[in-house]
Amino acid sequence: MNQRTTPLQSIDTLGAMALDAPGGQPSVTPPADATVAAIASQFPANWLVIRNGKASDVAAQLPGLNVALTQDVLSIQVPAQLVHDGIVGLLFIDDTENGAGMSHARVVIELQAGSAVNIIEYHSTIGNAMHHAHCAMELSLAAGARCNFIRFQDRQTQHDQTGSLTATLDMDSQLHHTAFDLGGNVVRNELNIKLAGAGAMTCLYGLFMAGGDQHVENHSRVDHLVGPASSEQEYRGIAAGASRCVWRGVAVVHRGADGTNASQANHNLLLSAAAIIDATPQLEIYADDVKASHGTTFGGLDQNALFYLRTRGLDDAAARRLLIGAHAGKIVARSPLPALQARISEIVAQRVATLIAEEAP
């Protein structure tokens, strides 16, 4: 099938085209639902939406850039130069009222020399039957180019999601990505940058919360082919109930990499005994003049704070919204994207709370 340059429009108006007809033409199919809607209106971004595994023919107004839209590949193009207004949003959101599926999604994002985008990637589901989605996206960074880019996750908790995102940082270029897994039951995402030209550099950041019978994976590997370069990674985890979470993050530091600075982090709560949670920071070192470090570290609530908390008149509860709601705002408060943040915080916030419940007597 030949690419095919698509006409945009704002999500208001919405009457979504989908390549679900033969031959890959388009067909018209009832407006979004509430959900879609929904999701649009509490974030300011131009969304291009992706429902079960196909993109619609008809999204945002996204000024300046060159959207390709394929059977079977949604393509995005920043131009050279470009600095991108606003925010680019990718809805990833399936429907399961008509009962079980699964959804398969690709994404290509080139950002040609000196150009610049904001991107939230939002993955959600509607209904009640079983679902696994798989999303891969591509991203390639060229000379200068500058990328902040927030994946948030808040599936149903009975849906399953596989994900990666490779991309490739050249010279002077910057990738800033935030990751936030709130939903889903079980969930893995690979994360794989290479940075391959002088003066790249990339922060990773991440937030994941389970509870139940939850089980969240995410893998981060950055690889140093060249130096000087730099690259950060800061993940944090609460896990409640029976749930269990995985975080590995790999640094690799390759022969010739010099002027190296790679740094990893991780910490988390365990908010019940039957919750786990397995980190595994790694650093693999192949040059000289690196400067590197990692640690991770675990624990529950600090109960002497929580004493405190209470002796100034907050009940349990609210003390442990609190102490919870600092350790996940630390990773909010890195979003690449302040637009965002107030409500990103908000939806943190009910999930701690959600949290809680399940663990009060």
Given for the second form:
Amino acid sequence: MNQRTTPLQSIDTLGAMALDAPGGQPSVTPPADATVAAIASQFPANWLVIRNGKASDVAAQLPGLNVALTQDVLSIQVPAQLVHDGIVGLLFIDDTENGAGMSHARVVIELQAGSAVNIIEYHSTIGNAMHHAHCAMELSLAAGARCNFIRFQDRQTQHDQTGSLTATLDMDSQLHHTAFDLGGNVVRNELNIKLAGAGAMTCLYGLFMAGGDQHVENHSRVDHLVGPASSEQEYRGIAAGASRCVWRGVAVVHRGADGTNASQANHNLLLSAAAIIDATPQLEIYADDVKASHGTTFGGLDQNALFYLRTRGLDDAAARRLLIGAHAGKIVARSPLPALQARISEIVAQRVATLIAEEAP
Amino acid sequence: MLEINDLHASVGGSEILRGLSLSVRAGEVHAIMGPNGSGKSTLAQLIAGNDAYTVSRGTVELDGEDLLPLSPEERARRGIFLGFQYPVEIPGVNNAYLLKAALNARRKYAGLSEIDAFEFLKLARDKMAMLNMDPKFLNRGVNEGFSGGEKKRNEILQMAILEPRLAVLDETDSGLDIDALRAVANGVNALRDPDRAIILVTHYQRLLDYIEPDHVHVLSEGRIVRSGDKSLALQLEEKGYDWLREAASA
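Follow the form predicted on its own with the form predicted together with the partner chain, if you could.
Let's see the whole complex now, leading with the same chain.
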């Protein structure tokens, strides 16, 4: 286990600064906006656009849901017992064509009792100037609520992002979350999940892929406040070039949270000698009746597997693509919105190809 | 078809093959036997193009073409197939996907179009039926969680689909129960063809009860010390390898 600490305290400060910054003028991205249209055409969802941290024009886009914008906080409420069968898309797009900047977005999502909703959160940037985007999201799931959630980050490699999702799960509620980080310069994501009701369940999956001098961190923390409840975390990393990635998964099983089931896994593929991934699985257990496990693996590409595939006629690059794609594919296959998997697979495959090209002799 | 002449090869500085020569003609089945460490697997890996081995002397030619500068995939596309002693598990890579990609790589080299999905499925199902393999193996990860016998059948399935010109089967019989051995032998026998050659690398005579070789060679300390017909395998079974070592040193 690598215990190296990461020097990113200052980033949170940056995010806080963005809160106080005057920010750009709120601007409505018209539906015809080329980037928005391009993303919307790839992922079938009802998209709400949050441009440079500001959401606007939120009315009537999400039938059945209550959507409001108050003091730059975007609120989405899923009424009790409503099962929203489409996909709600939150498109965070930062436009840097007018120069460097910062943005800060806040989103509050409330699922009332027995409701269900599917969400994709997509982060993208336009332009090449430097930008730091911060996004803070709060999610609450009342008794029996269910939420399928994908976070997809595909920013330009000169753009920084920090973000957090804080979720509270009441009795018998379920949160199935999968995070994809493909781009960005310095990226730090936090998940804070509180299992506050008996029977609550969460799956937190993630795939991070980094090359060049990207720095990508994922920190997740699950608090088991009561039992029985279960949490499963699996993150997979692929690091090429001189990139640096961090995965830190924490599960805290509080006193009295008996009947807890908590697992953590982190599997990493290092494609170059200069790439670094720091992994810290962390279990803190204060209850008696607990099933908990964690496992972390690191490795390069399996040379035997590579040779095996080549003896079957696949060229070296195709064999590498297949092996790296298989590593990443496990997370795509586990992601909660099957309708989006095919397109996500394609984008992941393209990113795999660029990472391989980066390592080509 | 395959001509190996005075081949010397080493791995990590120690010489494993020390002047091996072997000539295999189309239509023939050759068995290569020999004690542990005699160089059998090295020979198989070297024919397939494993660059862990350094060739210091000698030649390996397929139909007159020098194989040694070719990559493993270039050799595969020319019709060389290695059945692995320890088939590699590749979680997350679908067995059907690999079979199809492998077949298409070979077809592309031969100037043929890619096989269509229906045709491929039919081909795969037919070959699996011949090997008594459950079609569900098509949709599993390559060798992922397969038993030893299932892995070996999967190797033979790949061979049956790829229809190589030269198949080298490295201890395909090891770890097989009698039913799996029969299924594997049926698969190999079904591929016997006047245009194809097969090299069986094996420790035991048992496999040769099911696949009758035209030639049997005994490898010892990196070279072939005795060649004969199938009766040589029976003699070995009876007398052990020491008999040959003694004969060689006498």
